[in-house]
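Only one chain is included here, represented as structure tokens and corresponding to the form predicted on its own.
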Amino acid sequence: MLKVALVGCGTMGKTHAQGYGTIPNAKVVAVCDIREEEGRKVADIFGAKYYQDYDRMLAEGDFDVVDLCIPTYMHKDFAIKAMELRKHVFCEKPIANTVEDAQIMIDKAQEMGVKFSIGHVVRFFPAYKKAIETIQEGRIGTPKLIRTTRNGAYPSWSWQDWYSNYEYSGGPLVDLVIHDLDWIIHHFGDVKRVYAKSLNGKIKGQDHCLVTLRLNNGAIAHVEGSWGYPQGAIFGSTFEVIGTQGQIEFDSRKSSPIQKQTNHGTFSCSFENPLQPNEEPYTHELQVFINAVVENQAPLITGEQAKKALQVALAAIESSKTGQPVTL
């Protein structure tokens, strides 16, 4: 049984904390949260110590694993201090904010012989998971273009409005459509060349980004991501994948199974819905997690894939920021 540390009782937070109350080999320990009411609420659903202080936690702390779910900008601090500790990391997405600060991260947990592993959920959402074995199956042969979209409100609700800083967040290139940038890349290949445009930021609460990647193996992609909708609209994300004998897409808004069109008509795959504890999406990448650092093997994703999901995104700020398309 590993015993784990949270830190950050957040959205992410509190996900994170219902994932462990069903995962079997590992049990929340410690809860950490400069917000005594937020923190205590986390920690007596486990029977766990609270702790204001991140610094204390690891001095008195007993435990294997520190799972953080922090502001960005706090990522690389709060992770290097636990891995120096030998303790294993799970930091929520992205990674951090500059590819040098996330290299350090990878080193020290090389360095230490820690598992680092970050929050990259899509590949765990059934909708992704099925659409990606339809086209290792063959189904629509060759990807040639994707798109992807991720639109909603603006955050509003974060701690001390740090989203609307992009020296901390990095706005809705970084924070958001990385969620895209990882998918794409982990799937379908490595980026060549990035075009974007956005808002960076000029209008506080309301952003919107564009991005064209071309893949080393000729492949397009158009990401779009929204932190423009109005408050209170619902959050949808999509997908749809172009290939030489076919096309798949979804739909989150939509309640309908995928549905894929292929150049012999239209088939559907379903799961299913509701889900299982342990096939919720947050649940399974931390149980996923947990279980290589049981069977000492190496996490299924990995600081190195989640810095090359960081470097498109810093890649589109750059060109949205220049007019340029930057090459990789």
Second form
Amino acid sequence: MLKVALVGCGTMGKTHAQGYGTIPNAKVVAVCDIREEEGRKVADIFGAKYYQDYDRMLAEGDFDVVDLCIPTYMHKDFAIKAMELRKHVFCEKPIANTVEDAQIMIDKAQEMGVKFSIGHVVRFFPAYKKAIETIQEGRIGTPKLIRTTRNGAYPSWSWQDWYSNYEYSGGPLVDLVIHDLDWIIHHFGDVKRVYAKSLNGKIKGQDHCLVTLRLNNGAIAHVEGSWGYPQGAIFGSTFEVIGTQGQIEFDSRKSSPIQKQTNHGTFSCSFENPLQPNEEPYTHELQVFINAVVENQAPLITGEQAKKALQVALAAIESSKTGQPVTL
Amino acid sequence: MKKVKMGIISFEHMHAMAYAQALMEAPQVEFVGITDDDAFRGTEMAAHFKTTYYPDYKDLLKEELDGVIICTCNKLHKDMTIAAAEAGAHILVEKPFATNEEDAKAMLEVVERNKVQIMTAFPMRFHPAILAAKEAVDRGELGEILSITGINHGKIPSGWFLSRELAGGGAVMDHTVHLADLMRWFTNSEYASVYCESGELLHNKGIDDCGIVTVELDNGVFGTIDCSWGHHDNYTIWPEVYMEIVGTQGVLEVEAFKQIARVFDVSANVVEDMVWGSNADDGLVQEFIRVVQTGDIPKVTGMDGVRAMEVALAAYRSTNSHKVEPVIHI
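Same protein, the form predicted in complex with its partner chain this time rather than the form predicted on its own?
Whole complex next, starting from this chain.
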């Protein structure tokens, strides 16, 4: 049984906590959050020890894995500290805000001989996985045009509103679009050229970006990410892969088996997508990482892969600022 | 009001079918005749639409037509426009307006000199869903427009559409112009620059069939146009004309061909989306008939066609240079 320390109990931390609940070979033994109430709530689920101070947790705690669900700008320092104590690290995406930080994390994991993986969870979303399996069976020929969207309202709920500081979050290109960049690079090929348009935080509480990629193999991709939808909008993601022999399309807003409309004083509409616990993507990604640690295998999603997605996201930011394409 | 005399030059472009149907049914129109280089097609169409076949377009133009619809291959738009304008007929020309700046200039010049109107066939301007979207934007429901994502996918056409010489290009020329026109119309702004990644990726027919065109307008709005012939043979519908308009106070998505019912035909082993929504071609032809009757400036002008064509031309330059290209206005 692997012992896990969960760091950060915001949206992602709570999601990971739920995942560990159904993972048989791992147990959350320590929980860290500077907000005592939030941290204790999660710790109590597992009977884990709560820590307000990360350094204290590292000094006192007995665990094998550190799971980082904290704002991006904290990733490097938190990961390095854990790795230096030979803890395996699972870190939420994006890996870091700069390629240099990402490299330091990758090198440190290598140096200390610990497993290191990043939560590019879209690879574990069943629709995205199934599409890749279908493409690998050759059913649409060679993929040539890939379109993805990831659109919703501005994440106004974040701790200290850290998303709004692009020095911290990287904005939607680094925080949101990176999901699709990783999926595209990993499954369809490395990127040769990037061209992007973005509001780059020019408008308060709203952003939107459109990215065109030319891959080394000649395929073209169009990646859209939005923090521009009105507050209350239902988040949606889509993909469309067109190959030489066919195409595959997916739209999350049209694929929910449950669409609920209720009125208990105010109208509410929600889409739900229930899955078996082991197929739930956040649980699945954690299970795969835990298994890699237990079996001493390389993690499915490596730091190098995460760095690659970050490089493309940063190139997109550069392109959107200079107005010219960036060749990688 | 006296009936107006109208005709169609060529059925090379399949949209001529819809236009001929509308002319045949319009009570205010005397459908004088059609011409076509292909005698078989010409006589077939003349019989079908109960009109006269003229083997030579010059003979059709001698009939003192009030209005002519030009549906030749793109390259011939210029010559036919010059002939029609000099014969004193108002003109509806199929999109793209022309295949290069010089031809476009010559066409604008000849209609000006002969005091006839020229209209570009952008039927989506008359589509009820597009019109409703435009009205919502004009009412300010979305606040200020920030970005537009456009998709104009379709199945790959055949014949001269696949000839760079006759069509002026492939998918980028064929499909960029519809959305380029709509985005310019929706934003009330002119194009500043274009970046494009495009190529022959899907169909192996010797011409560009896939492209993403990124545009920026003078007012700072940016957008992309996916002009790919991206629907394979067994796709459930031929066209897709989609825009996602992101504004400061909301988002509007419009898909013109979403008013469908899905047909499952066992005998042909086909699943097909049957459109029950309104036909935009009717509105286009009715507007042209109005222009022919009144001599008024059309709702969609020749210059509108030119401005959209300029985006496609800049997209080809950018495809080759891998740089952002300014849109050159004639």
